[in-house]
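Only one chain comes next, encoded as structure tokens, the form predicted alone.
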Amino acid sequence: MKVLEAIGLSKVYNPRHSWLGRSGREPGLTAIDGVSLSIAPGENAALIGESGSGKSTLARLLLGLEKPTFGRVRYRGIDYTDLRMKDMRGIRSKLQMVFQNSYAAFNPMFTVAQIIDEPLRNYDCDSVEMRTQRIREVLEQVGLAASTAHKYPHELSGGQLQRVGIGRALALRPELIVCDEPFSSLDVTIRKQMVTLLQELKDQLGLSYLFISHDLSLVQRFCDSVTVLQRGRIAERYSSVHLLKHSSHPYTRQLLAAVPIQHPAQRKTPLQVQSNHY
């Protein structure tokens, strides 16, 4: 059974009505248009596309943070599209997210311990002593010293902040973690460490990931499958990232051509894509 499944998802923002009435109805902004995808247990799935292609909007729809205009979303066969916030608590604890900007995602007045403890308190998980033990376990899992628990976000480096973000996502023992551009602000060395950490956590905890990115160099090393999103629609989907090399879609080829190549001798002339393909 699939961990997560989306069927025909669409999201239209701000549908407008002209002063002429219903007959003059104008369409709003369609951010997601008929997207269907699924993630299997233990799968590293990637969602790629340029900025503004709808990746983050789709993530919010999948996690139930926004309601789709059309379509359905299921967790292990359970349809939670129309569930109210309080009725989604059991499902939401299994679907967590690591945000792009960890500093902005944290309360700057909270210590690391309070940041990780917040979802535990929100879900009434165990006693204070057991929650404290869980915080220690999470810090160890993400490679942070126990003393980090007493620090504030401004006292941490970018890599440490992102580890705290991963730790907060792990606190409720989820089955799927959505990673929304989690390493875009980190340098290459720290980025590699974060990817290694996520892979180790997957092996230890049996996690599934939806990895949202426009960095194909990372996706090719980390993910099992790739969905290419263009202007809110799926342009292509691959069961293996190796098939990206054989892509015939001009949009995917342009994304591939944008991946930086370190050795000058291996660089090619930038791929030109005609505007009529968009």
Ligand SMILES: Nc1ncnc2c1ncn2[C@@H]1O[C@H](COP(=O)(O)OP(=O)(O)OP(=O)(O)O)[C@@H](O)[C@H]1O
Contents of the next structure:
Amino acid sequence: MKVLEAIGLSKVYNPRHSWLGRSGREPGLTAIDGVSLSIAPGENAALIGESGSGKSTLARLLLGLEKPTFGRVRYRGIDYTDLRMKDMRGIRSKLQMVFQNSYAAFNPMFTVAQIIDEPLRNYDCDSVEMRTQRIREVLEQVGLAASTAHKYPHELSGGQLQRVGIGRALALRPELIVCDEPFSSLDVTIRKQMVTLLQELKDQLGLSYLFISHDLSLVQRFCDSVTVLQRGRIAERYSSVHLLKHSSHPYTRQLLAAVPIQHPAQRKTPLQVQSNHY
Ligand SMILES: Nc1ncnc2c1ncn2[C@@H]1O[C@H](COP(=O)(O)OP(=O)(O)OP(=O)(O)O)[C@@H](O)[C@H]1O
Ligand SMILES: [Mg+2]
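Right, the form predicted alone is done; let's see the coordinates for the form predicted in complex with the named molecule.
What follows is the entire complex, opening with the chain shown before.
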């Protein structure tokens, strides 16, 4: 059974009542337009697309952080589209997120232990001993020393902060983690270490990922399937990410052409610079 399924999802922002229009309603902005996709257990699904194509909006709809205007979302066959936040706590604990900028996402007054403890407290894990034990386990899983628990966000490097972000996402033992541009603020070497960490966690814990990234070289290394989003719609979907490079879709070709070349020797002429996503 699929971990996650989206069926005909649409999100229209701000369909305002018009003062002058005869129709009485302005159309609003369609950020997501009829998107259907599914993620299998253990799948590393990639979601790519230019800036503004709707990737983060789709992620929020899938996690139930926002309600779709149309369409349904299901976790292991359970439809949670219409559930209120408090009624979908069980499902939310299984679907977690790692943010692009952990520093901004964390409370600067909290220690690492408090940051990881927050979801545990919110989800009714009452025993202090069990929570302390879980924090210790999670720090070990993400490769941080136990002493990191007492540090504050400003005392950590970018890579360590993202490890805390992943640890926090792991605390409630999720099945799927959505990573929205998780490593874009990190340098290339640290990015590679983080991808290795995500892969190890997947192998240990049987996780699935939805990996949103502009870094197509990372996507091609890390992901199984790939969905290409263009102006809120699915332009293409491949069950194997390796097929992406054979795409004849002009939009996908443009995204691929924007991948930075790691070494000048790999550069083909003419040099194609299509956009500045990086
Ligand atoms: N809360 C909102 N209210 C109104 N419009 C929104 C809202 N959130 C997103 N949008 C619009 O929806 C569209 C898709 O935005 P979204 O942030 O999902 O794109 P994205 O693919 O994640 O872009 P990026 O790669 O820059 O992060 C954009 O036009 C954006 O301005
Ligand atoms: Mg985004």
